[in-house]
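One chain comes next, on its own, written out as structure tokens in the form predicted on its own.
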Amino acid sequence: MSIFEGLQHIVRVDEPLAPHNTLQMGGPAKYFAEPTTIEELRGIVLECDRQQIGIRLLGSGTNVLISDEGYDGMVIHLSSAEFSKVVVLQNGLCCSGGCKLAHFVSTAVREGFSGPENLVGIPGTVGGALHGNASANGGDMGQWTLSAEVLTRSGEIIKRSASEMNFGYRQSSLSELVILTATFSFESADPVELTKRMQKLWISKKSSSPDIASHCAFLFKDPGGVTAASLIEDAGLKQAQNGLLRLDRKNPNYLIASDGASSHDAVSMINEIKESVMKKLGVELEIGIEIW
């Protein structure tokens, strides 16, 4: 691990990843980082760029189904209190990448900041949420986005304007490796208000959100007009299993996987739904989960 010089402190080698993903699935990889600051991190990917190894970034693991093979390359985890950081301002908030959606939603109900209320319940972090622009009851992460610092795959550090950046459904322009921090506007309401309108949200993504609360991940996008987890049921899919994985009673577009299971057949299952939905609905999802 010599490569590293100076790293070896926050680089492991041959990192179970199982452990960091909610399908508590896939097999190990070559390295593995977990940075303390934005020197670190940069230092790491350089050090990648100029070895030619390849690189993947790992959020809380909520949206990624890893090979049974694992990674041969380098995995970043952004875990430590330098990426978790939330700064309250006039108008809205300037979040790190890591910082937990969660908290995100929180801090800006205390605030009177509203929109984000209606993201409650969305596990992951602020820079998965905003590169894959989570949407949910009327509000998504694009409408508030102000500006992005990102770190790209060759090191170099740079901001992006709102005028520079693209959202759609469940998409956004921002392809680079990290995103290091963002800023949002918002309207101001009554914290009061606001925190009555989050719980009554939470009621609701509870009712419909997997029973069993870990070793699951979303499955396909929605494709507009009609969700995904309904043509799954239409298609008679809703009882779908597949060795140590099935689908969730309440909500099948979530996949549930007990120990042991395989990604090799999660893979399969997925394929398998997305063919059977488009023989016979005519209707073609789109996988919303990460495939490693």
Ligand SMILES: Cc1cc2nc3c(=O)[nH]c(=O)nc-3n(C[C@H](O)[C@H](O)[C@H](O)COP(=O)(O)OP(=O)(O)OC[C@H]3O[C@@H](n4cnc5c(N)ncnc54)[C@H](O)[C@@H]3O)c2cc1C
Second form
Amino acid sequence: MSIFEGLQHIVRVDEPLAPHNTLQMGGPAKYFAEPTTIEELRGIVLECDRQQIGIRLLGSGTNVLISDEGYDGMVIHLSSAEFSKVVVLQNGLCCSGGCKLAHFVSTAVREGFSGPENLVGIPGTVGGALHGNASANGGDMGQWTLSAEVLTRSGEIIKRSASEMNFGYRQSSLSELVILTATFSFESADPVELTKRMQKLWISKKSSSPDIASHCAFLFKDPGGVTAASLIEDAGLKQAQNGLLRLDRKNPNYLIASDGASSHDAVSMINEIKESVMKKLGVELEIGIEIW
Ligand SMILES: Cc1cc2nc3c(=O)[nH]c(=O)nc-3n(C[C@H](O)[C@H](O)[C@H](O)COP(=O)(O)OP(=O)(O)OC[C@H]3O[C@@H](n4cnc5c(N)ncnc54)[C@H](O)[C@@H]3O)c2cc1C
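Return the structure block for the form predicted together with this ligand; the form predicted on its own was the one displayed.
Below is the entire complex, every chain and molecule, led by the chain shown above.
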């Protein structure tokens, strides 16, 4: 008998996690669920809580480095239509946590809501972007967020208002298990002008991103006043390589992994870069990618 009785249709066992993250690395999840309704999602969370099974929430996997051993618990993936909605409001949007950030940006631009065009080209979901307060070109998710509905590890649904949330550079106080939905408010602008600006920013993002869309991840947070990429370059590490892993030639703050690369090697390489930048330039780099 399955330990997830009644939920077998959405829970898989020993699911490889490599196809679910952009580095395409890491071992399997003991349990992997793709719920199709909030009730199913709550059912899984309550069952894991009852059986003391650890849970992790995976968005598009663009900001995680998963260990070679995988995860000995439940990984929840919000891939179904129920968790990918975007609703247009009078002055903003209400988005589900699993909605792609690209959908959030394009809807905002089409509706004449200014701000989100700054985030064009950032991969991932709205939930992942809110959790880590994704930012670019002076815009960040937190600055437009009015409220968020979250699901806790004990299965409770709570609404957080703007005054209950804090957003900083690449971080937020939204640490509950699941960001279910969030509402955003924006200034109005001409959709034609926003489209032009978005296209310009998209070209600039493409020119500073790896040519290979997959197999990559952004490594370090910019320490302020200077980019992590320029520090890595100044420390003479642009050509750094470790087995099947290397830094991107255009922007050395991206790690590029070839097929078969190991997470163990990636962690060693990240630590070596950190130590070398500290030793040569006296600057402490902070890792931006989450190591699972
Ligand atoms: C090529 C490339 C370019 C990038 N450029 C930028 C950039 O310009 N600016 C920037 O800020 N980042 C950038 N990133 C990083 C990354 O795209 C963002 O951090 C993105 O917002 C992560 O979203 P995700 O859905 O992939 O999250 P994941 O990687 O799946 O997860 C990251 C974290 O968010 C949590 N999470 C995900 N969804 C939810 C949810 N619904 N509820 C609660 N927690 C959740 C996960 O549990 C995990 O802790 C880039 C990455 C790549 C690969």
